[in-house]
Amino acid sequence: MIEATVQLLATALALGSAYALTALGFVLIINAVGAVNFAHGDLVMAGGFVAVALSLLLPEGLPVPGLILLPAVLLTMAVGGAALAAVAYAPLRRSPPVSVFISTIAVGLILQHAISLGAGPQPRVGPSLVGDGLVDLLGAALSYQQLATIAVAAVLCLAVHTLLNRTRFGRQLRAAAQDPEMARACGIDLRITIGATFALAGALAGGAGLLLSNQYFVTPTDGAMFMLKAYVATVIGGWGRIWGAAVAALCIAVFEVLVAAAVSYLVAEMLLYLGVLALLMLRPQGLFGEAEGRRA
């Protein structure tokens, strides 16, 4: 019983770690521009396919292929996030938020169809972070991949926290998100901060895609599911609450894995969305409260 519980928790934490990275990037964009990036899930999917493509360039037998590719995936998707800002947000920044909704949906569909044409619709498996192997913990056999996924996600979350709270540029990003007019009056270039936020969100999406692509595979149509999980985590954690969304994403994964193991995945999904509906009726500001002025 203990062994099975430890195994399930490890699986849930590994999945939740990737969900947390997805939710972090999603909320960063909401705070930066006051609008939802509906292409965010497709950026996660694209990150998985970037990892798959880059892994084909590596020699066989490398013990840590995913870790070697991680910086390249993060950089590639950061560029993709910045390009998304230039194409789908910058030309519409003075338009109503619905215009950004539509433009990001269009970009997401373009990504989905382009990858379907280039790689085909079949599921692909990404590189493992540290190769095969098992660790015994309280009688449960935990894979190196699960433990590495949790560790890598924790390092990336810590890096984001450090950037936002311990660096001058991070404080500029937060200031621009909290009060754009005051930030502009203080000499902060909002074009740079918004572009950097989209790039950071793209990098986090790429990291999540790499982490998910090995154990859960990746297909061109996965973006909608990743987007929905990020949106649900944001609703549960409190609209605009960065770390509230990350914690909520972990909780979603734990709930899904435990209920799926006890009953089925379909029941887990149904109960999750029923719970979200109940939360919206009883506490629409989310578990941790809604950040003031962030809903759009």
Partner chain sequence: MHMTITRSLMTLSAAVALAIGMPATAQADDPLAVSVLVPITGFLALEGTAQRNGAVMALDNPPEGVRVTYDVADTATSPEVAVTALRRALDRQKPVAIAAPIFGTQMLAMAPIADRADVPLITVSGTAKLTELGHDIVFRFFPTDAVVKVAQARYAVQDLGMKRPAILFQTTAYGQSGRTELVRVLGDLGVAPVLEEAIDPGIKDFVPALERAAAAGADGLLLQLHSGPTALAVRQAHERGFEGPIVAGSALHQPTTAALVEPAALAGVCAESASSPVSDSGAEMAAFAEAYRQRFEAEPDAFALAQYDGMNMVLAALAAGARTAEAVKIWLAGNRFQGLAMEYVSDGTGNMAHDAIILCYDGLTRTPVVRKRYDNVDGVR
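Shown: the form predicted on its own; wanted: the form predicted together with the partner chain:
For this one, just the chain is written down, with no partner chains and no other molecules.
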């Protein structure tokens, strides 16, 4: 019983920590520009494929290919995120937010089909973070991969936290997100902060893609599912609350795994959406409260 629970929790945390990175990037963009980036799930998928593509360039038999590739994936996807801002956000910054909704849906379509065309429709397996192996914890067999996934996600979250709270640039990002007018008056260039936020979100999506690609493979059609999870997490965590969204993403994964193990996947998914609806009815500000003044 205990070993099964530990096993389930480890799986849920590994999956959930990747979802948390996804939600983190998603909510950063919401804060910066007040618009939903519907291509975010596809960015995660693209990150997975970038990892797969780069791993083909590495010589065989390296001990930690995933860790070696992590900076390159983050960088590539940061560029991808900035490109997304340039293509799908910048021309529409004076339009209603829903225009960005559509433009990012279009970018998602482009990403999905370009990758399917280039890499083929089959699922791919990404580079492993660390060597294969199992650790025994209370009778449950936990793979190195799972533990490494959790660790890398935690490090990335910490890095984002440090960037936002301890650096001048991070404070500028947050200031620009909270009050664009005031930030502009203070001499902050919003184009730069918004571009940087998209880049950061892209990098986080790339990181999540890399983490997921080895354990859970990556398919060009995966984007929609990641996107949905991030969206739900953002609302549960309180619209615009960065860490609320990340924690909520983790909770969603744990909830889904535990309910699926106790009853069934179907019930887990149904309860998740019913839960979201109930939450919206009873506590529209999210579990952790809504970030102030973010409601459009």
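Here the rigid core means the biggest group of C-alpha atoms that line up within 1.5 Å when the two forms are laid on top of each other. Just so we're clear, the structure is a prediction, and the values are computed from it rather than from any experiment. Positions refer to the first chain, counted from 1.
Core-aligned CA deviation for residue 228 between the two forms: less than 2 Å.
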